[in-house]
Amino acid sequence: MPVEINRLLETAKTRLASEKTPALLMDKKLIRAKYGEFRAHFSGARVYYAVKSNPHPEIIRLLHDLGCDFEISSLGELERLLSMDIPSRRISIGNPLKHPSLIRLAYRSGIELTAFDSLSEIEKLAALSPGIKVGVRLTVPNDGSEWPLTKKFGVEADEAVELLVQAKKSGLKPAGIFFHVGSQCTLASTWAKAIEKSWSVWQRATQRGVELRMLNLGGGFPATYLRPVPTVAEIARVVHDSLTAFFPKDIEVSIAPGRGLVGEAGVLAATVMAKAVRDGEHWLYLDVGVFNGLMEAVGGIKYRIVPSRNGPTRKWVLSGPTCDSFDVISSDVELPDLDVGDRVYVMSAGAYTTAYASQFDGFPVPAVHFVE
């Protein structure tokens, strides 16, 4: 493991011994260096936090104080923003169909920009949000993605064009394109495809009479967790490379990494509760599982478990403790004979962990704390 991962996981054994589980435990200093290396590669480029990858206050606090923009989704991410006296200058949403509630609560708080993908959103945002400011979600390859977002959300080139000529038609403010290659992206190559489709889009709008000025890229920048993936730095010199190849110099770039900055920040810790053979196999249980905390494991997340003993190791059926079925964390993970009450850390966990669990079955979510 990197060094400043490995850091972090002797700092979460320390930190959390005496702590019940789960227990999340998030690296304020690796979140700051994070911060730095986007702010430092994607130079020019305008920096959106993904609040729902983890909407913890202190971390929002920290990014806030750093400088950093927030992308949102939802009415309930707004309101934490503004209660956190969060400038509406420095918030967009970037999600393309938005509750009536929501696009009410941003016209009024004075927020400057959002997505949209469809007819109804336009007549939406029309009504209740006159003259916003509005990109095209565009669907983009996925290629590499281990989350791909290519069916619920975006429209192909033809219908974007259309619909930026309609939303200009409508009294909005056409502003540019918004994309995303899918969640935990491992091909640098995908944003080059993607900027390059977006390219298409754009001359076509302005062909049309809709002048754009800004490309939102999205996310899917990877956390390490057992595969290795592009640094920041490498998609970066992608994305540089291919707007540089079509695009103007004066385009507005913008980014919304949220896995990407925090995922690597995090180790959760969990407590093993049980064990059993079933048909062969070893089974293990711990506190935490896919609906308290690990959710993104039924989505081909594999995350690095870390024993708190060594030893040889076997394959185990690693479980969550729910009386689910589906409740099953991983079929072939490599671990030492671990006894009840023995300790994992769950490595690369500081993204979507949180954010997804509920208290279903009665089992906590993972409590929080930082280290600075």
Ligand SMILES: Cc1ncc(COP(=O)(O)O)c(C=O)c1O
Given for the second form:
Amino acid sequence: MPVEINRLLETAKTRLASEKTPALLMDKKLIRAKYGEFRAHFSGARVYYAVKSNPHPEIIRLLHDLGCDFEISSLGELERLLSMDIPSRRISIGNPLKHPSLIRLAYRSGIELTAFDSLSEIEKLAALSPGIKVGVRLTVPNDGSEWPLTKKFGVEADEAVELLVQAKKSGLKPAGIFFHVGSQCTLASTWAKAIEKSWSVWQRATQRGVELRMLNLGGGFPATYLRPVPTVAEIARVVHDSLTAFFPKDIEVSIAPGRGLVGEAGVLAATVMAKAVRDGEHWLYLDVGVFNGLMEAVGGIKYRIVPSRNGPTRKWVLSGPTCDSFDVISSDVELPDLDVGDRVYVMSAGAYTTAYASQFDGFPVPAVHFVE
Ligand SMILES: Cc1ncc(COP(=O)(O)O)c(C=O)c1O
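Okay, that is the form predicted on its own; can I get the form predicted in complex with the named molecule now?
To see the whole picture, the full complex is given below, headed by that same chain.
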């Protein structure tokens, strides 16, 4: 486990000692450091924080003060940013399929850029937000991604070119290409494949009279859970080499990290609330589960779970608190023999945890605490 995450674990043990669980501790120092890493290694690129990953106002304020821009998807996210006086020129809408109410408010408040990937979206944008700058969402390989974002979004290269041409005809300002290699992408080479594919669309659009200047590389930057993952520097090197190989120097590059920016900065403290043995399997029930914070556990994210005491371990089925058998965090976690009332810590829980959480079955969502 990286040394900063270990340090955060120790901080969480003392800082949350007298707090009710579930509780999420977010470390602002780690967010600042990670933002600095993105800034340093993607110098010249705009960094848009993907608000969906953790929309807590303190995180938005912190990143705003550091000079970060924001990537949003919904009316709710836009209203939140505007209510915090985030200037509209610092907001981009990465969702290619927007609710009309979002487009209306975006237009009124002067948002300059959005993604799209269909004729229907062009019609909507032309009617509700004439003249807005748009980028086509291109389908790219999601190799090595533990949370793929294929199928639901994006178009293949031929259609991307046609849509850019059509956007121009409809009075929109086609500006470039958006892609996303899938969240928690553990292969830096996947960005290289996506950049090469983007270049083919870029060239063909130019030949059709659509001059592009912006490439949004999306999110996908991984957080450390159980296995080592490529660093921001390693991914940036691959990106830099691919951009240099294909694109002119003066294009506008942007990235939209969510998980990679805030994931490692959070520790979720939970408490054992029950135990049982069923068919020879040992079950441990926590006060946090897939409904109130650990939704990604059912989609393939394997969290590091740290117990508050040591001892000989065995395999546990780790379950959430609700009366739903879907609420299982993992079916094979090695942990010591914990008792009701013992705490466990879920590491790298800063992204897509509280953002997803519901109060299903009456169990509370984690309270969020911060350390400077
Ligand atoms: C359009 C867009 N941009 C950025 C992100 C952030 O991705 P990640 O958290 O993997 O960095 C997402 C995640 O779903 C997204 O849909």
